[in-house]
Amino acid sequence: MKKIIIGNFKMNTVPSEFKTYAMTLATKVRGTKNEVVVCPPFTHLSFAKEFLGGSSVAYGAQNISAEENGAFTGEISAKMIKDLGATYVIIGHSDRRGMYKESDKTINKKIKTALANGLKVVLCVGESLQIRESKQAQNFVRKQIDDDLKGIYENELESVVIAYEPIWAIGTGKNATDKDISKMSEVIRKEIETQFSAKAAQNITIVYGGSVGIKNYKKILSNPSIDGVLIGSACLDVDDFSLMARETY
């Protein structure tokens, strides 16, 4: 079955560092049945357009501004990355939520200018320890999915990707459960279909991200409630990532 396999490089490697590994990649998940993507950082984008260009490996950004374009310094917007070759960008990942103290104002702004300028978005939900232990987690996800999309059409779903990643699970080595996933996954499915459509809950692509790595992909793709990953660091290493991009499940 195709799965989605999704890498966030973060604030790591240099573009040119990017550059050998963009062509190395290539190279090594020709003829996987699955969809590959790669979200560098923005200055390694006209690599990824020359070496992945063309390629099966399809790339993206971290991040867009809400603004189409204006006195906005420092700033990158969709129509920028749009034109490098980009057709996925991520957006409300927990490091922007967290540390940048975006809103879920903001995320939908932003999730409307990436779809009026053709990107497919990769949504990051997901709850803190605190949330979890306080058993409001489901609640909490299902109002991001409302707030997150509110005003996006039905037939704009198809253009996104929703990403349950547990923010306790992040980077810390631990992993929610098959349970967990499962459930979640049936919460953020019953909320589309809540707030869309039956059909719009079958065919919404869910991924989930949260201390993906070699030594438990299969197991976590292997769960046919996900249709993928959003891979962190583990995406780093070009081997170990081109060799969960080739799993056939």
Ligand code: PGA
The other form holds:
Amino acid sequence: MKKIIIGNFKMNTVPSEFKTYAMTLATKVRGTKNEVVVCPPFTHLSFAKEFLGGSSVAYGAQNISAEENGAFTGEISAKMIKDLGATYVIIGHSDRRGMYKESDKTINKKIKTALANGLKVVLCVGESLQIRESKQAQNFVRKQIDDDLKGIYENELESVVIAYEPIWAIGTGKNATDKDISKMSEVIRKEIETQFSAKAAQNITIVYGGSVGIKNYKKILSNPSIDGVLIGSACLDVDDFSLMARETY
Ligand code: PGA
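Structure of the form predicted together with ligand PGA, given the form predicted on its own:
Everything in the complex follows now, all chains and molecules, and the chain you saw is the first one.
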């Protein structure tokens, strides 16, 4: 089965290192049936264009401005990354929701801007440990989905990947159990059905993220309720990432 394997570099590596990474990755994953996507920092995207353009590896950014253009010092627009050949953008990562106080309203606007510019969106959702312990995880994720996808047309969901990333599993070495993952993807699909349609729920792409790495990727990817994974720190090693991306599931 074809899976989508997405790498999120976060704020790691410098552009010159990415050059070698991109060349190696393109060579190593040649011929894989999976969809392989890397999201390095903005500064690496011109190298991505040079070394991944024309390969089977897609690339994207980890954020964009909600605005199209104008006096927004320090911001990067959807058009700018698109011009460098990016096809994906991660929106609503918990790092941004938490540290930069990105609200669901802003995330919703960013998603609309990304889709209007022909980008595919990886929308991250997921609860904190406190929310999980108070048994509110499902309600919390449902509300994120509703607020973040408000006003999106059903046909645009083709360009949306939902990444379920429980915050307590990110960078901690902890994983959600198979049961947690299956349950939450069912909740997400149900919510998509309520907000859109049964067909949309069936077709939506859902990936899991949070401490996915070389030791556990096979088990996580064998869960039929998800279509792939979002990998943070373990994507920085090109050999490991290629191995995970090449696997047949
Ligand atoms: P991690 O990060 O794989 O390092 O836990 C995942 C993410 O934040 O996207």
